[in-house]
Structures are given as C-alpha cells and as structure tokens.
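This document opens with one chain alone, in structure tokens, the form predicted on its own.
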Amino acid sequence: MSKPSYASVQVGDEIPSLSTEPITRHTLALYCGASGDHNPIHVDIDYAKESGLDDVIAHGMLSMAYLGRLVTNWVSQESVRELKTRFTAMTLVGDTVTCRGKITEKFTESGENRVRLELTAETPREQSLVGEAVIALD
C-alpha cells in the first residue's frame, strides 16, 4: 500500500482496519514482560476471581498498542503527532480486538498539513477503547 498524502484523503475516509488473533493467555504473559506490568489480575485466575472476575482480563494497555500499530500501519511513526485513548470495556481471553480509524478534520498546524483520526477497538461483545490520534501528511 502506497504512503497517504495530505491530498488523497478526505474527511470521511476509512483507513484499514486491523484484527487480531484470538488473546490467549500466553498473549497476557508475554505483554506482561514486555511492558513491566506485572498486576495479577492479567495472569493469575485465583487473583482475578477473588476480585470479582471470572478471569483474568488483558492489559489495557495491549488494547492500545494495537491501535498503536492500526496507525502505524497506515502512515510511519514519525508521522504520529498524537495518540489519546479512552478505556470503555474490558478485553477477555479469546477476545479478538478490532481496531478502526476514520479521518474526521483535514487542517494545518505548526506549518504541517495534518489530519485527525477518530480511532476505536472492539471485541466481540462491545467497544472497549475509543481515541484519536493526529498525523502529519505530505
């Protein structure tokens, strides 16, 4: 796919969607040991059941990195000016997540050409993490 210009979208447009593998437990495990975020309830049941939950639910933080990579996907990394995510539900092993992205505002600041981009993740069941992120455009 060829690298987007400030030109060739519009307000309106969708950028490509990203779906994940089903989130395993060993997903969780992994994710814990690459961000640093130990906390129980993603790994250990028995922690998780005794706060209330039927069991472990993923990072949130995982949720968002997979918007990360929707954006990156679509444009490099030095195009990203923003990133800003709001956590709405939880995200369930064997939940698959799907993340979105639409272009909303097409404008110029700090004498760049950019877009803002309204960005979801959904599982199965609901949304689960709604954001923008604003990207800079030749």
The other form holds:
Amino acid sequence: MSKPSYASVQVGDEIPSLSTEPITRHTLALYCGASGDHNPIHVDIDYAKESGLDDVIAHGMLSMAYLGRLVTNWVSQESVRELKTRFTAMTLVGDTVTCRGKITEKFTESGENRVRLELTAETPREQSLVGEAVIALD
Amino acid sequence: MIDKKLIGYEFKTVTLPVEEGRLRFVAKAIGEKNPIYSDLKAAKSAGHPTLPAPPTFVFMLEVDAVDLQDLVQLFGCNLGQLLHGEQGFVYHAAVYAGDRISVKKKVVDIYDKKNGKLEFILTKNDFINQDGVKVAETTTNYVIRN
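Switch from the form predicted on its own, shown above, to the form predicted together with its partner chain and output its structure.
Next comes the full complex, and the chain you just saw is listed first.
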C-alpha cells in the first residue's frame, strides 16, 4: 500500500470508494454470528414482521464495518484515531452498499498532523450512514 | 417512557478474551479480504504480534459484555423496538488476538423526540486491556421505537 502523506493530500480529495456485493440473508446470518449482535430483527423474517417491518433489516454496524474497510484500505489501521457514524436509513436484503470518503479538514492535534474525512454509505435508494474519521498522517 | 433514573447507571465490568478464531470469523462476515486480518503469517509479516482486530471490533465486545436482551429489559423495552442511532469510536491503542479486554459501559443520557415516539439511550464505553491500557472508547446511541 502506498501511504498517503499529510503534504500530498488536500481538502476536497476523495479516497478510493468501496462497493459491496448485494447483501444477502447469508451475509446477515454470518454477521449475526460473528458480531454477537443476535437481535432476531436482522435474521428472522417472522420476528421482523411482528416488529412492524416488511422484512429483516441489515445491521447498521455491518455498514459501519464497511466504512472501516474503506478507511483501512486507504491507510493502515494504526493511523485511525476516530471513527463515528449516524445511521440515517435502513439497509435491506439485496442492497449494495457504496462507501465514500472525502477530506474535509487538515489540522494538527496532540502533536500530530491529522485529516478529517467525511464518510458516507449509500444503498441504491438513499444515504444510509453519514459520519467521519480522523486519521493521523506523516 | 424509559425511567430517567437510569441515567448514570453503570453495568458490571466484564472482561472478555479476544479470540483468533473470532477475528477470522469477523473478517469473513464483513468481507475483509486484507490477509493481515485473518492470516497470522501475513499479520506477522506486516509487523503485528498476532491478528489485529478491525476498527469496529470493540463494539462486538460491547455487545458481548451487555447482551442486547438484558439491555432492552433494563429499559423496559423489547428487541423489536431497538435501533442503532449513532456509533462513535476513539482509538488509543491496537487490539490483538490474545488480549483480554475489560468493558465498562455506562448510561450517560436518556431523552425523547417526536412526543415520546422515539426515545434515545446514550451510553459511553471504555475498553481496557490486560496491561491496564485504555485501548478504545465508544459512544453508542440506541433508539427505541414506541
């Protein structure tokens, strides 16, 4: 991985995007087991319907993990200082998730050069997550 | 309505092992193909002592520490009403397979919107490793649909 440097990046730069395969029920079953989030609303359609939904919904944290991948594809994880998101819409079975990041600020904090990235995740219908990351760059 | 007296409630601290097999399973589940997250040899070649945990992993420990069913029960709700509103991570040090992480979870705010139709439970969580190092902090905001 060629490492971006503080001097080489500018506010407004976009980092390489990431798009997933369509989310399947199998994807959600794997994430349910691996993550420890066993809320049946993500894997049991009967439970989802009883809860007033038409079908199961994807874990918000699965999409946040995709945003984590977006960031660690760009820089190594040791450089990541903060990651935060707001979940703005549901992600459904069959959705692809497209993750994007854009540099919004260059600043110095705790003696380090850092950049702030605006992060978004989108399904084919709408934005599903919005957030930011703070990355230390040499 | 959720009892606001629960603001300040601290869950019992739980110490959990970070298992190598779990990290492989997580890498598979999130589609992480970078071999440092699943192949010990690749991780070591990249300078890691064992497999590193990916950025959102400590949230999984948070869920292990306080089961979602127990969480919603405390607030008098059920799982079907629970949504995740916001999630934040602040990182101080890496988490690796073989670590033992203590999870300290605390309720810091409870509020509602839309005349009580939506209630919010804000928690803060500290993650401390076997050497006493605070490796990460999270802010977790749950939404209850009434």
